[in-house]
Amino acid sequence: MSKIIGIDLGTTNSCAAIVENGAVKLVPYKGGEFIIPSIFAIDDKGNELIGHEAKRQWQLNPRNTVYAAKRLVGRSYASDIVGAMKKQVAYEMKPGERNDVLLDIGHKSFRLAEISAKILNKIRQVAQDYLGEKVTRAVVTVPAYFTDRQRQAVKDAGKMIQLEVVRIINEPTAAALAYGIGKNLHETTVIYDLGGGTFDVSIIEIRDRVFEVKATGGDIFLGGLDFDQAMIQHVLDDFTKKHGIDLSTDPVAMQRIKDLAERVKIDLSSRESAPFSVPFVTMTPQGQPLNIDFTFTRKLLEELTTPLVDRTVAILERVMADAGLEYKNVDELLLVGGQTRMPVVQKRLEKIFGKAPSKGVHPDEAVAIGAALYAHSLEDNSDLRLQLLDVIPMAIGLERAGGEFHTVFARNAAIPNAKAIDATTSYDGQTEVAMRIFQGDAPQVAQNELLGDFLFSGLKPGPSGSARLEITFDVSIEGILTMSARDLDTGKQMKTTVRVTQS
């Protein structure tokens, strides 16, 4: 059988890893670089390229470069999500027909899956390329925080290569057993993991190769994109202020102020200020060429990004309230994703926890190589024993008569999982029964993410209240739900995964 390789699919970033000779190592990439972007763009001649060929040409082209996709996957094109990316990126968006967010590049329309399949495959044939045979199986990592149909579309990415995705397991699980495997740790660990896209939290209790997941949360709308528009905003507000011209409307300067924004930022963990110099940005309307130019300091950073470290910081506690857990009963602190490496996070959390985070994993490779490990664990002639205890990271429940959210299972019930409910038809003659099934943690299920609809048809017409239905509801140990429904008078049976639906 071929082997199956670990697969990080970041939001910015992407890399593989494979364990060979019993020592787990990324795979490398032409020039030896391990990181891929997760960038897709097409050209004016109408190539594709992804990865580095992608990002090298982004500036001249940003209207037909995608970056952050991941951000809208399994996605609605109506979410506030959606809305906000829009005035974020040059490239363009459209509903799509099943409830979803096309893309338009170079004249044609993609679908998000789309997307991540190409990313996969780039990653996929680096890794042939390295091992020189064909990989056909891999174990790929999403944000703890994905909901059902975040998951349902990384397996579906796979499919359109024909790469079977062996198994879905979350970013901080993942990191987890990067640091903990081949140590025989009895610890509490909490995982702080920010990147580029995404935030997750998890508390994952290791004992020896067992990895039980207590509690989970996150926002995946807040990573290191967000700390770089925070510093983008400025940049154009400063410039308005002193010139009178909005730079936001204008493609080629966006991208030139973003590719910057990132570059200073990651300057300022090492220094205490870096210049912000873009010549010849724009004209005045009499031909005059202008420039920005200032010096960012590590200070005005800090500033501008507060906020979104104190969006991390509640999640945190949450999370800890969640699992019960007291700062000082943690063991470790792992943090994983390179916005991690910036200073004032470290100090922030370092204050919190009363001790310093541990060195024992590579932020931006953890994921990959834990994700390689577990891929290990899964082959045949594996000596890596693994057992992974995950939990769903928000609510999974259906509607209930005036839009209330009636929970099935709970945000952080344990996974694998199934649970059964008694259900009736509600008035007379009815032959079939609909269930809305959502998820979150809202009250209401208009603020929840509406995973699809589950329909029961075949039943005999009688009286209201006198058919018998049990619906179970299970959950896989990749947090993806599917539904089978009973007539408990007939025996008929009905299962389905539930697919997403236009609403």
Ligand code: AMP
The other form holds:
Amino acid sequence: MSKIIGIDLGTTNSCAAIVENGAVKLVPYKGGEFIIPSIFAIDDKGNELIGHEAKRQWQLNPRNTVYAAKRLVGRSYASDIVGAMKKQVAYEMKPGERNDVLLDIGHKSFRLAEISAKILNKIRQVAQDYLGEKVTRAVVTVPAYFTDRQRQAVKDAGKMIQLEVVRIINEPTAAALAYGIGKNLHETTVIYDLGGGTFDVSIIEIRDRVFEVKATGGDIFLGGLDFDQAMIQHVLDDFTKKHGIDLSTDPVAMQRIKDLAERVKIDLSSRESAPFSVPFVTMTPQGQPLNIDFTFTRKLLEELTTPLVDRTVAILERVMADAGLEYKNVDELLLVGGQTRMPVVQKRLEKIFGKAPSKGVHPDEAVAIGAALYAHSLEDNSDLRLQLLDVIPMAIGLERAGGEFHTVFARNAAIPNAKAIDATTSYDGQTEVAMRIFQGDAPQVAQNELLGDFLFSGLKPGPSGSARLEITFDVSIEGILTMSARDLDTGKQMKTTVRVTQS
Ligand code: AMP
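Could you give the coordinates for the form predicted together with ligand AMP, as opposed to the form predicted on its own above?
The next block holds the full complex; its first chain is the one shown before.
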């Protein structure tokens, strides 16, 4: 069998790793960098560009360059998040058939799974070039806070390019593997993962080769991009104040500002102030060129982004409470994701935990390394034995009368997991039972995410309440739900994976 590679499919950057001759390593791209930007573009000649090639032409071709598409995966077009994204990006979106998001670039429409597939394929090619053999199987990481629907989308993306996603694992869990394997640890670890697009926090008990997630939480709309956005907004407001010109409708100017915002932000992790200069960003109505000439201080960046750090801390507190854990009982705090390099994030956490974060993992590399180690443990001749015990990030349940959410699995329920509920008919002659399944923590289904409609048909008609059905919810080790139902009188069984038909 071919090698199984580990892939960290990130919002802003992706990365692959493998185990070779007993050692785990990142796969280098063209001999140099390990990181591949998660960017897809179509240039004016109709060529598809992925990764560094796409990023390089980003400023000149913002309209046909897709970045941060992972934030849109598994979202309905009408959702607030898609609305917010539309304001931030230059590429066009439109609703798809299932009310998902389609991207319109280079005069073509792309489903999000296609974009993920293209990025996955690029990573696979890089790994193939390095290994000199075909790669057909991978362990792919996702944010712990991904729903069933978003996890399915990653599997679908793999199928499109004949890449078998043998296992999906959660990013913080992968980071814990990178940190903990081979150290014979017995400790409680908090993984605080603030990447380019998403925030996750998981509490994991490590008992040598057993990694047991106690609780998890997160926000898949909270990451480095939002720190950039806070800076961008400030610069735009300042420019409007000085010159009375709103740059937000000028895609080329916006792209230059966005690029610079990220670079200045990163600079400010090691400096107290940095210039924010964009020469000739626009012109006055009289044709005079105007520049952005601004000095950003670390202090200002910290002020502008305090609300974002506060949100991560609120989630951390909830997860600690869910696990019934006090800060003083945490043995190790691991920081993962590039945005945790921001000094104020580290300071804030150090204060909360009363100790400095561990230096035991590399914030950019740990997730891919963990994925590769796990991939290795799944290979036939592997001598690496691992046990991962994970949880679901949000409750899964069904709609009851009046739109009430009836929980079947509570948030943080261990997976794999199965539960059966009894159901019956509610009117005479009923031959079908329909069920709408949701994921989320709100008491009303309208605030949760629809995972799909489930229909069990073929019941023998009879008086209301006479049928006896047993409906089983099965959540796999990957956090993906499968439903099955059985007529207890006839023993008849129907099985289907939950699919979204409308939102
Ligand atoms: P990741 O998804 O882990 O690759 O994280 C990428 C995010 O980390 C991006 O938003 C980067 O801008 C941010 N980032 C990378 N390095 C730094 C740094 N030194 N200081 C602040 N943010 C950083």
